[in-house]
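Only one chain is shown below, in structure tokens, and it's the form predicted on its own.
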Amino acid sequence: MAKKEYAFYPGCSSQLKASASNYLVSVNAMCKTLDVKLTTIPDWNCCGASISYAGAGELPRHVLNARNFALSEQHLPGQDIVATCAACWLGARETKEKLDASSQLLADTNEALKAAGLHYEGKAEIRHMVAVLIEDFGYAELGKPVVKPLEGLKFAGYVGCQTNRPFGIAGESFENPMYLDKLVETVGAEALTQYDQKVTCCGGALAFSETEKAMKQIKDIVESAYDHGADMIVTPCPLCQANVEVYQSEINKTHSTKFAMPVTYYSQLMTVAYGGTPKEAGLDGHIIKPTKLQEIAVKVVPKR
């Protein structure tokens, strides 16, 4: 039996063969080291993310999330629901808060779920993987499996919007959350604590419809990382990772810059520090290769 067990909601982007599949690969490797069992919610559906806000209406949006909650309660009773995607976690957490606060919305939601033979009891807790790591393990415990400290690497912790506002991680400042910096330090790297873009929006889905505005945001995020001496950016959000990595080439064309800043996930840092291979850390899934992290990953684990 695993040390910790959770109901897992992978979301569309983080599932295997999707845009952030390397995130899931590294999360699985990290969890294996920490003796965490993630059981995927059977027959889970998309949380709705951006599109449900645009045209679906409030009730359908909450029913989408509540269906996942009800399935989790039915198949994985007593287990907290954990999401790795910031957008999935934010949308699900909002639904949970609103259903808890409104008996009418809860009744309407369950009326809709009845057609699928489901009922939401309101028992499931919705958590982001980062919160699980910090609250259920703690930094000291997370540091125990480190066999390859990421010494000499400097990381700009880019938190972004969705894991920070409006809910955030318990006990953290909205203006200057420190949990990414602490995770970086836990695995032996240097956290650039004065990085001033850590909670700036990357533009999110507006990168598709308002590309120039989003690129301005992304340029500031990357430029500040360079200015602070970062080797890499680290983030907990798949959309932030994709936007900040993918649009660097377009920014280079538009502004004659030479950006090539790798953008990694906290779980990749942890997997490498725990002795994982480049493949186990999902380092082969990047457009801008995190070369310095790869170099540490291929080193032989020192004998203790």
Given for the second form:
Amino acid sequence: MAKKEYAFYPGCSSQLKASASNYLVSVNAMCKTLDVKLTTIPDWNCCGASISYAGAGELPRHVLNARNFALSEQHLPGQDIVATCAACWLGARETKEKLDASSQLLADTNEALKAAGLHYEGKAEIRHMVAVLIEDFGYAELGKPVVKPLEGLKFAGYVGCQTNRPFGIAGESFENPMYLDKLVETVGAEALTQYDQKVTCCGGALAFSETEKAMKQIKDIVESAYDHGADMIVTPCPLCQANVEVYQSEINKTHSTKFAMPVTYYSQLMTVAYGGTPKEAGLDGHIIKPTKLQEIAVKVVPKR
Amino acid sequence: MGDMNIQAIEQYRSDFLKEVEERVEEGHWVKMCMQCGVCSGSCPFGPHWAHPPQEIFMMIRAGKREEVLSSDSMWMCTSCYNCVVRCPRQLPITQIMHGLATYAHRLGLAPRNQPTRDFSILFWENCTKTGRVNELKLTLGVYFREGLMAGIKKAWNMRNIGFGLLLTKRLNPFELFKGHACKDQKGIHAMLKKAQEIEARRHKLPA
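Given the form predicted on its own, state the structure of the form predicted in complex with the partner chain.
Now the full complex is given, and it begins with the chain already shown.
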């Protein structure tokens, strides 16, 4: 398999001891197997996420993202920028499209970037890791390194919002994207394709500010996973993961439910299926332990 | 802030639509809304909006300046983009709602103590200070925004989540003293200051 190289934009939540640090651990293991080289953009900054708008306004938000593009063009010329966080990807991609469409906005952005000694050429492409997997590898190729098919495990594929809308993965529908189910099947598990909360919003950043309202969303998302017989939820978004996992205990308190539904990342499924250890798959980073995935991960790798 | 509001009222008189078109992000799209209501029906927090997006668009055209800008509504947007992908006229509704909320905040008309407004400002200040989010300070900032006692109570209520994240190495107590940071913070601050100046110029905001 040819080695592929990308400029990597990990984002704040993926950093050491941050809320999605185990996502990055599993992405690194997955990429090692796939022979993907991710080079972190030197001194990358926060994208501002979708919630910072009231403080940011329009241009400062685009300038924040453009700084990362400029650094990537300077230090990693010719490489596509890959983000693993849904919000990082969305924010960066939005900026990229805006700057491509308006020479005025591009000129304003570069005027501001000059104050940091930088210049954005407009060359770098912004992609989500999932798009890289599907477009640069494809399901068949991703299935080849599988040494431990996740047989018998049932996954509710929770795509959420920001890897799906407004840009989404090429060729997928907004209402019923299939890529996550296909990734689940690629690693030998069962995808619950009838899971009806697939693209429901978890409340996003408003889980902080409007917790009650967000918890209602999360309750629907988890309840439906149980109704469809899921062992686990799987998602491509770090905020979806955190919200849907950590608020289950609070929902249990208020609704007398007994939710304990593990919420995993696609990259963890792939790492385990590729023969990675629980540590390599970041399985130690869950409040609700994905026990059944752990059981497969500790099994001795069968000879191929 | 009050001065900025008075200046805007004098400049635009009763033409609120023109004010939105010139000063609000993506505001020029507002006249394109055909009042189908798909946005309002698609919103996950729809029931919590005093005026859902469809209504906001009509209110802007009807010149209901005060009602729109002081509304709690736009602050209900979760940035899920469901309305955007479903809008038959492809209005960037999420950005318009963010833009309206931002404008209301700048004029000093946004509701006081609106939790999402507070969080939005907190997030921006948090992430631009060092160039990267300090998750611990961000969370504590949310909990303690209504004072010490309220903060302690909220933190106590959320203790299980906090300990859970701590035990799984997804929360770092030492971030209180030193968190992740960019090296060129000076450059970041300079470029953002410049960007704010340019934006004020472009949106015809008084300096």
